[in-house]
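Here you get one chain, nothing else, as C-alpha cells; it is the form predicted alone.
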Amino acid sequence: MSEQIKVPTMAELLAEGKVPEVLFWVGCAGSFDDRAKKITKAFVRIMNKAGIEFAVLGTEESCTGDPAKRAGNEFLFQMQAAMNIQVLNGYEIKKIVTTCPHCFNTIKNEYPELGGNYEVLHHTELINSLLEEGRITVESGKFEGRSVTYHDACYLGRSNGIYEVPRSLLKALDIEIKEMTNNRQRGMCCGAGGAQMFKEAEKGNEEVNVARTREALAQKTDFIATGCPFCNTMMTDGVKFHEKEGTVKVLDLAEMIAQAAELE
C-alpha cells in the first residue's frame, strides 16, 4: 500500500517524554498474517482519524502465551508472560486495546496473578465509544440494501460476555443484520481456539470450521462479520470451501467501519 499509516512504538514517544492514552497490542496475527494486517491497518485509521494518542510495542512486542496455555505448556506460557509484563510495567502501561480476543483475554484474565494489572479493551469496545462520543462518524448508507450475520468469538463472547457491543457496531451502519441459529451465549467456535489453528485436524467427519459457515451460508446474507483474525481465517476458509467466497465476504467488524467511515 502506498498510503502513509501513522504508528508510533512506545520507545520512540518515550524518547519525545510522551505518554500514549492507550496502548495497542498488535497481537501475532495481526502483524505477521497478511489478511489480519488489513484489519490492524483499518483499526489504526480509525484510531488516527478519531484523534487517539495510542502506540505499538513494535519489535518489543512477543506472543502473549495463549496459544502455549491451551496446548498444555503452562512453563512456556509463563515464560512469555513474564517477558511481556516486564515490558508493559517498564512503561507503566495502564491501558491496552487489542484486535485478537485471543490476547485480550488473555492479559486481562490471566496476565494480572502474573504481575501485569491493565484495563484491557477490545477494539469493538473502543470502536463503540469513539462513536457513541461522535469522535468518529460513519455513513449510514454505505451498506443500504446489504445484509450481515456476525460470528461470535468464544474468547469475546463466552469468556468475557461482550455480545452486544459487536452488535451494536452493525446497528450503526444500518446494515440488517441476520442471526446465525447458534449465537450469543449458544455460538460455535470457528475451530481455531485452544490452539488447534496451529494443529492437524484429528479424524472426524467434518471440520468445524465448515460446519459453522454452512450456518453462517444459510442466513443468505452479503457478510460474515467477525471480530477476531482467527475467527476471520477459519470463516474465510470456509467459504473458499463452500465455494461462495465470490458472493459473500468475511470482514472484521473494524475494516466494516472503517469503510462506512470512507478511511479505506
The other form holds:
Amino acid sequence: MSEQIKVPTMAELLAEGKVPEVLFWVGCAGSFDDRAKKITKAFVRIMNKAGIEFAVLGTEESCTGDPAKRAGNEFLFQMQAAMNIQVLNGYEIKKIVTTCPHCFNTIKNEYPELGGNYEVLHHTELINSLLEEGRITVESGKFEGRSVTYHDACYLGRSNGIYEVPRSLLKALDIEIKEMTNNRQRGMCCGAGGAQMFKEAEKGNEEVNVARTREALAQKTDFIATGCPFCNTMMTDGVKFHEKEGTVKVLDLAEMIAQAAELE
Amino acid sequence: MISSIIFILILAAAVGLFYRSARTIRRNIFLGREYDSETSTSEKWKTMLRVAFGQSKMGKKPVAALMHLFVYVGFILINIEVLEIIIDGIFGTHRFFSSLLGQVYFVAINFFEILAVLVIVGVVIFWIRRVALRVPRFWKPEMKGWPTMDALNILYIEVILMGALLVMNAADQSLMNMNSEDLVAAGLSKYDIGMNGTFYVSALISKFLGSDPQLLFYIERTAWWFHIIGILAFLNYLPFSKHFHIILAFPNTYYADLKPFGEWDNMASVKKEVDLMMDPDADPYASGAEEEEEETQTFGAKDVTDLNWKQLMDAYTCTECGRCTAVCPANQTGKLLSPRKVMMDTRDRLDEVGKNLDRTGTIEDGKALIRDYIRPEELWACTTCNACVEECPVMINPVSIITDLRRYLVMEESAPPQELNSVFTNIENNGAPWQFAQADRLNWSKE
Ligand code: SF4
Ligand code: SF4
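Output the structure of the form predicted together with its partner chain; the preceding block shows the form predicted alone.
And the full complex, kicking off with our chain again.
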C-alpha cells in the first residue's frame, strides 16, 4: 500500500475542537466483513487523497437496524435508530456518506421521522462530485481495452432511483460498459436484501445470486462492478459457483476509482 | 311501449345489483386499518391521470401494451354508443344521436366500428399469448382453475359483445338505407332516420344478411338486445373478476404511496414504546385514551383486517397479470413466493371475511391470512428488492403486505427462521448482525 490511511473519529475531532465536512458511516459489513473492509479502505484513500475532512463514529457506530426492519422486527429497528440518532445528533452531524446502500436508504429515508435529519450521500455520489470538481483525477489508461458490467443494487436503484451516478463513475474510467439485459429498473436482485444475507434460502431450484451472476457473466466482461458490500459478496460467490474467478473480477466502484487514481 | 318497460326493468335490476356488489367490496376494503399517503391532491390527480388513464406503466411490454390500449380505448369510447342504446331503450327512439349529429353521426359510428375491430384484434392476440404461446406468467400454480377461466371468460365476452355490435349495425344500415316507402310498407318507419350512409366495417357483414326487411328487423333487434343485456351482465360479472381493475385502477393509483420504495413506514405503535424506553421520564399516560386504543392493535398483520385499507384496495385492484411474479428473484429461482399470489390470497381471504360478516355478523371463523392462505415459507423468501412494486402497472405494493405479515410472525409470535433470531440477538448485543464486539468496530483502520 502506498501510504497509511488516516481515519479520525468524531470523538478525537471533538477533543481538538474540529468539525468534519462529512461523517463516514462505515456500516457493519464495511467494519467487519473481510471483503467489504477493502472497499471501506479504498474509499478512505479516495477521501484522503481529495483532502476531505471526514470522521467516523468508530466504536460509537451501531447497526442502522436495516436487517431487523426488513425482517419484520420493527422494535429492534427503532431501538437501533433511536440510539444512533442520539449519537449523531449529539455530534451535531449534518452530512453523512456511506458505502452501503442499505445504511444509505435507512438513514436517508427512515431516520428523519424518528428525529434524525441529515444530508445523506452514497459514496458513488461523493466520488462523482470529487471527480467533477477535479479534487481527484483518474489515469485514463488504467482500464483501457477492458470491459465491465454494472450490477444495480436494489436499495440504490429501484428503492431510491439512483441509476446514473454509479455509471458515470465507470464512464470516467474509459472502460467499455456492457449492460446486462436486466439493468436499471429491471435489474435483478443479488439475493442478499431483506435480511436474506443472514439466512439459508427457502427451497427452490437455485440460489438467486447464481442466477444473477449468470446474467452478468453472459456479458463476458473483465469486471463486474457493484456499489454495495452485500451485492459484492453475492456476486463474488456467484462467480466462484460458475468457476469463473480466473476471468472475472468483482469490484466495488470505489475500488476501481482508487485503482485508476493510483491509490492502491 | 312494452319493450321500454322491459328495458327499464332490466336496466334497473342490473344497475341495482352492481351497486350492491360494489358496496360490498367497498365495505370489505374499509374493514382495513387507517391509511394516509401524505400526497398532495394535485399530485394524486397527476399520478392517476398518468398511470391509470395514461397507462404509463404498461409500456415495458410493448406488444401487450398496444393490445391493451386497443381494448382500453375501445371500451371507453364504445360506451358512448352504449349511452345511445340506453336512451333508445328507455324512450323507444331509434339511433337518438343521429338526429342531433346529422352526417357527423356516420363518422362517429364508423370510428367506433374501427375501434371494435381493434378490440377484437387485441383480444385475439391476448388469447394467442395466453393459450397458444403459453406465456409462462399466465401459467403459474396460482392461476390454476378459476383465475385462468376468468381471464378467458373476459376475452370471450369481449369478442361476443363486439360481434353483436357489428351485426346490429350491419342489419340496421341495410334497413336505414332502404327507401322510406318500403320501410313504411314493412311497418318499420322507425328505421327511416332521414339520412343515408354507410358503416364501412359492418357493411362487410350486411352482404350476408340479405334484404328482407322483416328478417333484417329481427336480426337487428336480437343483436341490439343481446348486446345491451350482454353489457349489463358483464357489468355484474366485474365484481367477481380480476376485470374489476378497470374501475379500481383509478382510485388505486390516486391513493398510491409516492414515497421512495425503500422508505417503509415507522410503526407509530412501536415508536411510542421505544420513546418510553429511551426517555424514562416520559409520562406513559400523557395521552391516555388514545393510547389504550392503540394498545389492543396487534403488531403487524395476522389477518386481512390487520392490513390498511389501501393494501386491501390493492388486492381488489390486482388484475393477475403476473408481471410482478415474472420479475421476482425468489419466484424465478423456484421458491414458493409469488407476489401475485400474495395479492390474490389477500383478496380471497377478504372476500371470505366479508361473507362471514354477512352470514354470521362476525369475521371470526378460526382462519387467518397467515398459514391458512400464505405460508411463512413464502414470506421469508422475499428479498424486499421492490422489483414487483416497480413492475406493477396499477401501483400495487405486495412487499408492504409481506412485511406486515413478517412483522406479525416476529413481534407477536417470535417465530422467524432460526438464523434471523441470532441476527436479532447479535444486533441487540453487539450492534451488528454478526457476532463481532462493538469495541472492535474500528479495527479495520489499523489492519
Ligand atoms: S420484493 Fe419480494 S416479492 Fe417483490 S419481487 Fe422482490 S423478492 Fe419478489
Ligand atoms: S400485483 Fe400488479 S403486477 Fe402483480 S399481478 Fe397484480 S396487477 Fe399484475
